[in-house]
Structures are given as structure tokens and as C-alpha cells.
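The chain below stands alone and is given in C-alpha cells; this is the form predicted on its own.
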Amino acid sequence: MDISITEYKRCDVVKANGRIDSSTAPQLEEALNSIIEAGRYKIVFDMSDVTFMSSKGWWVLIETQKKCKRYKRGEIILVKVNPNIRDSLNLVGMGSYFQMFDDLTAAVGSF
């Protein structure tokens, strides 16, 4: 799995590809934590090339969301979520926990 981070004026865009599972989730967690530790709490996670998301991957995103929303500093927004991944998120009742967009420009503009 490759992870790229692009810093914009309004937010940071994180893009990952491939599978996010128990072996690759720590990489994602490290990348997201590096953004938060730099004092930036508005994150857009581009999931257009993510093919699978395990429960470990969701826990990384949930923990990141908690850190970002603490003290109303920001949040993590999901973009271009694969329909199967979105269905699994809705199935466990977490679909409303994240804002989701189909367009990267709209997601960045929401901040």
C-alpha cells in the first residue's frame, strides 16, 4: 500500500491505494498521526484506489476522527468510497460518523 499526503491551504489530502488491513493499517495510522502532530486537523481521505478495508483500518479512521473533532478543531472526510466498502460501513452503523463525498474538490471545499 502506498500513501501520499498533499498539504493544501484548507486541509491535507491523504490518498491510499490497495488493501487496508491489519498489516497495512499501521502505515495509515502513522501518516494520519503525523498530520495531527503537526497541528493540522482537517483531513480529506481519498479512497478512490482502496480496494478493501478491514476493521483495523476502520478503527484507525475512527480514532483519527476522535482526535480531529476534539475541541471542534476539524474532522476527517472520506472521498470516493468504493460502494462495497460504503455498504459495510453502513451495515455496522458507522455510515453517519464520517462525511462522504464523491468529488475531491467538493470535499476540500467543504472546509
The other form holds:
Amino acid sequence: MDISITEYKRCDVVKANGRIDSSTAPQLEEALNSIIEAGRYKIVFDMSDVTFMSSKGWWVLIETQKKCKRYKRGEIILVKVNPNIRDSLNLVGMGSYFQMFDDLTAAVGSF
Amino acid sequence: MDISITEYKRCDVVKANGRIDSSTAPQLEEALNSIIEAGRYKIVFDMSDVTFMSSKGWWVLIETQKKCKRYKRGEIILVKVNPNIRDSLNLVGMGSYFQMFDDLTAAVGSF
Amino acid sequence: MTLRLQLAASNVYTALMSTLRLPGRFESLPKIGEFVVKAARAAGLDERAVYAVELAVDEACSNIIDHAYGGEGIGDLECEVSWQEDKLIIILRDFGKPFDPEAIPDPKIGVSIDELKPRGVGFFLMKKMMDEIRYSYTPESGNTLTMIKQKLST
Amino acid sequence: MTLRLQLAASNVYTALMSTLRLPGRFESLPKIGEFVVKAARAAGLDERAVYAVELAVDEACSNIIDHAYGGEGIGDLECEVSWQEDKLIIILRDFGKPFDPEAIPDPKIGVSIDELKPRGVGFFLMKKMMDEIRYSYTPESGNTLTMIKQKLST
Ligand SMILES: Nc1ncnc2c1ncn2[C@@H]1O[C@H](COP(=O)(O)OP(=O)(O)O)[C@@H](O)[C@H]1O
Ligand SMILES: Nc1ncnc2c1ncn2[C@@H]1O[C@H](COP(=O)(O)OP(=O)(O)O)[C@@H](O)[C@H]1O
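Since we've got the form predicted on its own here, give me the form predicted together with a further copy of the same chain too.
Next comes the full complex, this chain leading.
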């Protein structure tokens, strides 16, 4: 899995590709934590190239969401979530913790 | 020429297509003015589908830039300017009045 | 790397059964994923069902490493796929510590994000994704988790 | 709409000369643009030069409507293209008021945006975009603007 971070004025866009499972979730966690540790809490996660995500990946997103929303200082927004991933997130009620956008520009523009 | 306006939190994205000449520049002017009249001065002009632009179009952009930059309240940024249009703008020194981006998301993210 | 394939991957489409054995490490998960996705497609499952199988197997294998073995590199993971006319059967075997599936509570759904305890959805997902799940343990054959996906499941 | 084509558009590639006459309205500009772009491509100009011709002709026609006629719908615009081995020649004719090209000042470049006066770059652009521009007026043939683009111009 490759992860890129692009810093914009009001938010950071994180893009990953491939599978996010127990072996790659720590990489995602590290990338998201690096943003939060820099004092930035508005994050767009571009999932257009993420084909698979297990619960280990979801927990990373949940923990990130908790940190970002604390003191209402920000939020992580998901973009272009693969329908299979979206369905499985919704199955355990986790879809409701995230705004999901179909368009990257719209997500960045929402901050 | 079709013109669309998408309002984001901090800026508006205007997208036009085809030729901007003496017959269509007034349409563009109207769209840009409608944003400014709404008290919004951060504008991204997505020119990815604009194939031709005469000086009548440039004046619309220049007037818009003047209004947006007044009181440092905003700016119009151009995105994906066709190289021919860019060259002719630069030929008369007008390219320097605008930030130009190759990526829409980056332009929106700059506000 | 221990890798034993009873039938070559290219034969998977005509095989009745195929087994993959890999070290119990997270880096084995994509390989097991690929293996079961191929099998699920060969069984004629639609892409939604193929994803369901991939996710359930990934969660199950991750649990084996985390809970049965208690960490990476302790023991192997064996994944056996077989198919019948109407269903795909996946059997996962490990030699870690046994557990009682009945004792695992379902996660709470609909709580606020701050009330969420990390972990505890993998097993629930496996049950939701598959049509049937059976678990057995014997000292000789270790832990055996059998997961069944019907071809015409909804 | 007055539209007179001396040679059909499909013949443009073998023609030596072709003329389009349209009402002096801004909505005629895209048609004239299409006409000169076809001619410029037929003349073998590269895409950069084709755009230069399209822009120069658009500015010239727009000026005729704005300044020679003083508005839309007053008189016709005639665009004649002809080509020689090494160049494309475009002649624009109108019967509006004549003007003195020498008297048009070049725009100031490099000033701050607030010092920019709207208008006054069209003619400058035409000169920059084309290799040669000639203007003549006679009461019989009206205003004639001849613009030449060399095939091997830089
Ligand atoms: N293969 C296994 N071996 C031993 N214990 C298991 C196994 N799978 C699940 N468990 C137990 O069930 C609990 C819930 O599992 P699960 O829903 O997958 O969530 P998680 O693995 O994230 O804790 C685990 O914390 C563990 O105690
Ligand atoms: N075809 C024309 N007929 C009469 N006057 C013209 C013509 N073209 C240009 N002019 C004069 O030259 C000036 C500069 O022209 P130009 O550089 O094209 O800018 P603009 O048309 O935007 O004013 C015009 O304002 C007009 O006074």
C-alpha cells in the first residue's frame, strides 16, 4: 500500500491504495497520526483506490475521527468509498460516523 | 457555452465550456457577478473545457479579479488553462494577474 | 515461507478442493485473500458475495493470529476451499488456543462514537457475511472454523 | 442569416480561396472561427499557429462590430481565406467607418491590475499573432484588413 498526504490550506488529503487489512492498517494509522500530531484535524481520506478494508482499518478511521472531532476542531471525511466497503461499514453501524463524499473537490471545499 | 457554479464552504467553483468570445463573455460576466453580489469573493474558475478565449473574456476575468481583491477579501484563481489561452494572456502581460493551478482540488484547497 | 498448494492455482477452476498454508503473519493476509477470491469467483458467486467471503476470511485469519496464536509468527494458518454445486465451503485451521464462539458478544450498534470500544466487530462480521459458521476443536486437528457461502444467498 | 460560401466547406482542402459572409453579430464569431481554423489547418499550420489565427480573426471581427459598425446587426462581415505555398492570407471586409491603425497605441504591459484600462489589447494581439497586417479603405470596397500568417513563422 502506498500512502500520500497533500496539505491544503484548511485540510489534508490522504490517499491510499489497495488493501487496508491487519498488515497495512498500521501504516494508515501512522499517516493519520502524523497529521494530527502536526495540529491539523481536518482530514479528507481519498479512498478511490482502496479496494478492501477490514475492521482493523475501520478502527483506525474511528480513532482518527474521535481525535479530530474532539473540541470540535475538525473531522475526517471519506471520499469515493467502494460500495462493498461502504456496505460492510454500514452493516455494523459504523458508516454513520463519517461524512462520505463522491467528489474529492467537494470534500476539500467543505472545510 | 454552459456555465455551472458550485458553492463550497470557502469558495465558489465556476466551470464553463467551449468558446469565450464577444458573444459568450457577457454570460460569464453575469455568472461571476452573481457570486460577487452574493458577497463571495473567493472564486475558482475551472477552465479545463474552455477551448478559446478572446480579450473580451480576459476583461471579464480582470474586472472580477479587481473586485475580488479589493479589501483583500478574495481572489479568482484559474484552473487548467489551455496552453494557447495561457500563452496569449502572457503575451499581453495579463497572465501575471492570476494564480493558475493544474488541479481543481488544489485550487479549492488553497482557500 | 511455508507454502503448500495441494492443487496449483491455475487448476483452481476445475478443482473440487484446494488448500493454502502460510505462516501466521499479517503479510499472509493478501495472499489468502487472493486465494479465496479466486475460489469464490470460480464457484460462481457474484462480486458482492466474493467481497463478503474475502472480508470474512480476512477477519477470521486476523483473529487467529491475534487471539489463537497471540501474535505474529507463532504458527501456521491453513485455508482450504472446496465447492459444491450450490455453495462454497472455506475451512480455516490453526493450532493455537481454542475459544468459545458462543461467548463472544455482538457489538453494540447505534451508540455514539465515543462509546465505541475498539475491537469486537470481526466475529460479528464473519457471521453476517457468511451463511453458516461452525467451529470445532480437537487436540489432534486444532481449531477448525468452517464458513459456508451459498451461491444464491441474499 | 446571410451566408455565402464561394466554395463549399468540404472543398476547402483543395480550394485556393474561400469566402464566408455573415451578419455583423457576435453570434457569427464561432462560425467565422470554425471557418478560419479549417483553413489554417488545411494550410498546414501547426496547432499553435492555428490558434493564433483564430484569436486574431476573432479580435478583428469583434472590433469591426464594436467600432466600425458601432454595434451588432448594422452590417455584414466578410471573411476571405486564401493560401499560397508558404502562407495563409485572411482578408476581412466591412462597410463601416474607417479607422487609422497607426493611431492605436500599444497597451501598457506590466502595470498593476488597478491601472489596467479595459479594452485596448485586441489590435495589439492581432499584430502579435499574425506575421503581417495591412489595412486599406476605399469608399467602393469599404474597409479591408489583410492578415498574413507564414507557415514557418515562429
Ligand atoms: N480465533 C480466535 N481465537 C481466540 N479468541 C478469539 C478468536 N476470534 C475471536 N476471539 C475472541 O473474540 C473477541 C472478539 O473478536 P472480534 O469480534 O473478531 O474482534 P477483535 O478481534 O477486534 O477483538 C476477541 O477479542 C477474542 O477475545
Ligand atoms: N475595425 C475598427 N474600426 C474602427 N476603430 C477600430 C477598429 N479596430 C480598432 N479600433 C480602435 O482602436 C481601439 C483599440 O482597439 P483594440 O486594441 O482592439 O481594443 P478594444 O476593441 O478592446 O478597444 C478601439 O477602441 C477603437 O477605437
